[in-house]
Amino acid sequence: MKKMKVRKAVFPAAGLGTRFLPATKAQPKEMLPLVDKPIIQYGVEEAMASGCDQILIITGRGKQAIEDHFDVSYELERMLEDRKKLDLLKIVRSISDMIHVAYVRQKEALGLGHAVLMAREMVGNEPFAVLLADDVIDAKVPCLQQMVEVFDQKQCSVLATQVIEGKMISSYGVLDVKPVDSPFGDRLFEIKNMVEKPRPEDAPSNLAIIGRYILTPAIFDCLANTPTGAGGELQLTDGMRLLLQKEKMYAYVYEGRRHDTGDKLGFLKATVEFALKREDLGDPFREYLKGLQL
């Protein structure tokens, strides 16, 4: 039997992020910069190092600067030409140039599991990652990588997931594990059953999904038939509690650091850590700090 490889990547960023407003009421929150990087730019690279090459992000209404972002801009590049910027014209070329890029407008924000459906006919018969942009992860090797490298062996889905101490894991989809023996040591998990949300006496572990999939189309048919919940959403979670009746997942540990940008103090946060890793910045920005009188 041939090997599955995954080679699309699915964005959902039909999200209203009213967390930040007023910042997004007229732009979307995926495009807040990290220093000078769109948030959804550093999960589109990481896809790209991880060896997909074809990105589809699900929009909606109000998301247009996303599609502008990744196309290419005749007029700004004519004038960093005519102007001698040409390292400025290499950002920008560098990103129009990345990648195959398709769009799949989502009406309404109906659900994680929702925007995963949308997806459906782009991706076809084949296995596919999701990446949610708000999750921005710092790692040697990319976040994505590690779990396409479980993929390749196991042929199965594979969650990315992190311990979460304490109260807070009442925030997350929560995993219920059994270990496996495997050449990944005790970073990878079988799943045995997922909980959304659940309070934190009634956790079956503390490993929260975060956000990173790679999933079977197998998927899909599962979204389908799986009724939706509050509010009419179609969750993600209870697509792939469907799913786990029919095939195995597995639930890996990656290395390496999460932000969560879509909170506030996490995007202050990863602003701060990701400016003092620049060059470019990363020694006036410590030194600016050290003189602040905290």
Contents of the next structure:
Amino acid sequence: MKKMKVRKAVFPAAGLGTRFLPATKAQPKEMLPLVDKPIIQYGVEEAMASGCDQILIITGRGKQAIEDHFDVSYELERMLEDRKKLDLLKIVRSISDMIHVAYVRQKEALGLGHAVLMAREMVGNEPFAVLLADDVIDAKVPCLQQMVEVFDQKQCSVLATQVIEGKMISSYGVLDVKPVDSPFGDRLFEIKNMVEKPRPEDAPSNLAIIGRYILTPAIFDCLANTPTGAGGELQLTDGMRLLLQKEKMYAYVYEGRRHDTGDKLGFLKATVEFALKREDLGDPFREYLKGLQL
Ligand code: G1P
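Compare with the form predicted on its own: the form predicted in complex with ligand G1P:
Time for the whole complex; same chain goes first.
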């Protein structure tokens, strides 16, 4: 059988961003900047670096700024050209030149599973990636690329996972897994079961699902048959549990550092770490931090 490639990346971005009010009252949370780049752009760049050449963003009301961001901004380009600000012009152009982005609107925020189901027509009958932009993963080899390598071998769905200690596990989809023999060593597991946001005492393990998925197109039928779950939403985790009855699925403990930028403290930490890594800002920012009386 011909090996399938992951070419399409889906970004659910219709959520209301209530965790970040009031900043997200009139602005999508995906557009909040980490240093000077909107959160969603980190994810789009990761998808491209991992071999995806088609980006699909699932948007909703109030998300226009995302579309404008990846579009050409004639007025801004003209102004920068006139003022000979060529460095900035290059940055601005590189975003719209980056890749073709398509949009589908999710009319109501009915859950992550519902958002992914909106991608059905555009994705068609091929494997695809789902990236939750809130989870920004800083890694030498992009997290999705690491997962693509697993997919290329296994030709099965692959979920990113990370150990989460303590009660915080209840904020995640949680996996029940068994070890597998593979060239990926102890990073790869076969998934036996999964549950969305269990109580800490009910969590089957401390392995949480992180916002990177490679899914086979069979997920769409599963999602279409998934009843409403936790929080009254159509949960992707519930759909994937149905998929598990039909196909093998794997969990991969990626190498990298994840920031939950949907959380205020996580956002602040990410901002500090990314700023410290910047060539132009790192040194003066480090000096500034050192001088704080903490
Ligand atoms: C979503 C998923 C959850 C996953 C998490 C990763 O939850 O439903 O299974 O563990 O993303 O960030 P959310 O953070 O949207 O509540």
